Amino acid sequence: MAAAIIQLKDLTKSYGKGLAETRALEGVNLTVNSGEFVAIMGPSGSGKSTLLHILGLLDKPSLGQYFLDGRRVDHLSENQLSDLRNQKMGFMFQAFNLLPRTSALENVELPLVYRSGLRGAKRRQLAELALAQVGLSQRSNNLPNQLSGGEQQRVAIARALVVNPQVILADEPTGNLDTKNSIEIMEVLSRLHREGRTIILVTHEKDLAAYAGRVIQLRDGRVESDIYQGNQHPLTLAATWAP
């Protein structure tokens, strides 16, 4: 049985104080095993993005415990979280978050700049390999505005992969894409999962969640349901997903 890569115990996240306090998450208990593909769903305001930000070490819980690969991380300093995030996490966002005046290859290389001991030539080699993994070697010198939306998101996937992360976190990664490009991105994520990556996807689309082996539904900051499901084949979704 795969080992747990993520464990949350009674996790709570609050904003504000007193009468103005809002609880975005309340008493979340969750375990994600290495190699799982998990989709997190829920209505607006359910806590999806807050949970993803905590999982990705971009935010801290107010209460509770977070264990990453067996190490408790909720009490670490910002510098410690930053180092750990750069070692273990890869991120994909709806808005791509690419630097506009920087080539695809340089965008992918950027996370490696913060890795000590990596010379420029080695960083470039790793970035080229990551772009090749998403089929964009021929577009390495293009700026983001010279790429389609689907290509920009594949650059973002390569940027996530270049640090060889244990976990890939994707926050509505197809939100700015048309149906064809959305399916292509989900097929890339499915392939990465088959290769052994742990993937956590936030989405409000049931068709995208169908790619995952497990769907966690949030409501009002709590886990409403946690269901293991059989994955649909991407081509099935391509045939049924309305544009």
Second form
Amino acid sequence: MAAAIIQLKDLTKSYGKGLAETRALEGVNLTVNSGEFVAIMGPSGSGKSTLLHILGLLDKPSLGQYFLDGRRVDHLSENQLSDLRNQKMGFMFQAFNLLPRTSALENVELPLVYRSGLRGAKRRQLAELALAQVGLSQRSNNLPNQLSGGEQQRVAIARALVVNPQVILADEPTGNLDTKNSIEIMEVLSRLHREGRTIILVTHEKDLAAYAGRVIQLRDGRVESDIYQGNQHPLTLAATWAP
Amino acid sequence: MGTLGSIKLALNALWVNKARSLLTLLGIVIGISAVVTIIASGEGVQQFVLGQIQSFGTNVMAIVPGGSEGERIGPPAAVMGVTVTTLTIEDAQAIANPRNVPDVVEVGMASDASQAVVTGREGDIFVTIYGVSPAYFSLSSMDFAEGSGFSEDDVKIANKVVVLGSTLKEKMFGDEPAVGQRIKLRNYRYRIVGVLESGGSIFGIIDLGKFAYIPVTTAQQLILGVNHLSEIMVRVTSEDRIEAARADVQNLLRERHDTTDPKNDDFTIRTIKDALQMIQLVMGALTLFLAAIAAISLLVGGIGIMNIMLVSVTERTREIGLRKALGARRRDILGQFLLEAILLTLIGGLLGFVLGISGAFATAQAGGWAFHLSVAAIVLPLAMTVFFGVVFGIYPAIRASRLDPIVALRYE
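Structure of the form predicted together with its partner chain (previous: the form predicted on its own):
Below is the whole assembly, all chains and molecules, this chain first.
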């Protein structure tokens, strides 16, 4: 039995006060084990972004408890959260969020810049390694605008990997990509999953969720369903997309 | 992040918007160059002026006609261009009497100046005619290149003799000796009895070499048609006796002019000390004025920096959000933007420094004083730029550091 890396207990997130109070999340209980590939789905307004922000330590819950790797983290200070994000989380965004006018290699190095005691040469070495994992060693000196959308998102994957994260959080990572590039990115993610990485993917596309071993449906801030899909091979899906 | 990396990052960010950065710097450049020029020139000018004044000797005082407001500092009427007729040759003779003023060594007199035109070898020369007594030359530290000037007897009989300034002599006689020759000033011919050493100017503007000095009585009778003086100069035995002598002269003149209330004094006594005080006052006011301009310029420049940094923070909201998501703490972001602001002002300060030094050097060349670069002229502007960078960079940097990463990441 794999260890629980994430545990949410009765998690609630509300905005506003009194009559104006709205609940984005209400009584969410969730356990994610190490090595799982989880897709979080739901219509817009279902609370999936809020959940991802709380999971990524970018936001704090209003009520309830969040255990990351066995340690309670919902009450930590801003600086402690910064450090935890830096050490344990790998982020991917819909808009890639690479720094413009900055080479692929330097973009991958960015999280390590905020890690004390890491020399420039060591940072570069780690970044090169991460770029190699996504097959972009040849493009390390290219600027983001010299790369295709798929390549840019692969740089972002390398940036997430470079910190050796316990969890990779991907927020609609293929939202800005065409079908071909989307498949390419999902292939990389499922390979990382097979290699033992824990991945949490937020998406509204059923096809992408199919890559995950587990799909959580959110509706109105509550977990509507939590289904283990078994080992459906993603390549069959790729075939249905192919022209 | 390492210091070097941070600086490289900040310079990169500034380099991306070269034109904008440069324009933003202008206020700082002008402000700092003004500060540097003020400091660097101010010292040179002060040394220069003090040197000029001290060449007259510290045991000398001057009496000019007309009272002055504000004790020893305000300008006397005569300096303001008003003709006052209260000072006479008899006053000067009374001061020269040791029974009245025991510390007196010598007394010089000067009349008002007037103009004349003489014919030189290469055309007309404008001459300033000045009536003086023999002691005036020694009191003004003027030496003779030729001849020896005129005597007290020449003054007594209002003789038609003249001492020429060096420029005047050269334009009229070239290298030939001038003493014994005659020149015509206004309607009379004067015998040349001396030529002064070259050099000497009033703050580099008025060439003393173009002066012609005649006995003060001659000037009064033949040229001016008056019997008053424009200045009496007094040398006393030593510098420490100057205040005692001043009191003696003051009492003597009040008695002679029937004045009892010091407010009604119709003369003003100036010592070198007064002059120094006045010069320092003027220099201080000038420095303050220039410093105010510099301060306004720096303030405007600083606000420009703050403005551009705020724009930069807004433009880079997503970058800030990303950095925070990836683990940057508040102080990392704060440091990044503060460093950028400081580097921006520092570059401005450096440009301003170079400009200011060049300006100070150029004015020193033009004004004829020594160019001198003090430690203050280097350290103060540097400290000021860093200070302004921090003051005007801190607010945008705080704004940046407080951005919510969730909001910032989604910012379009």
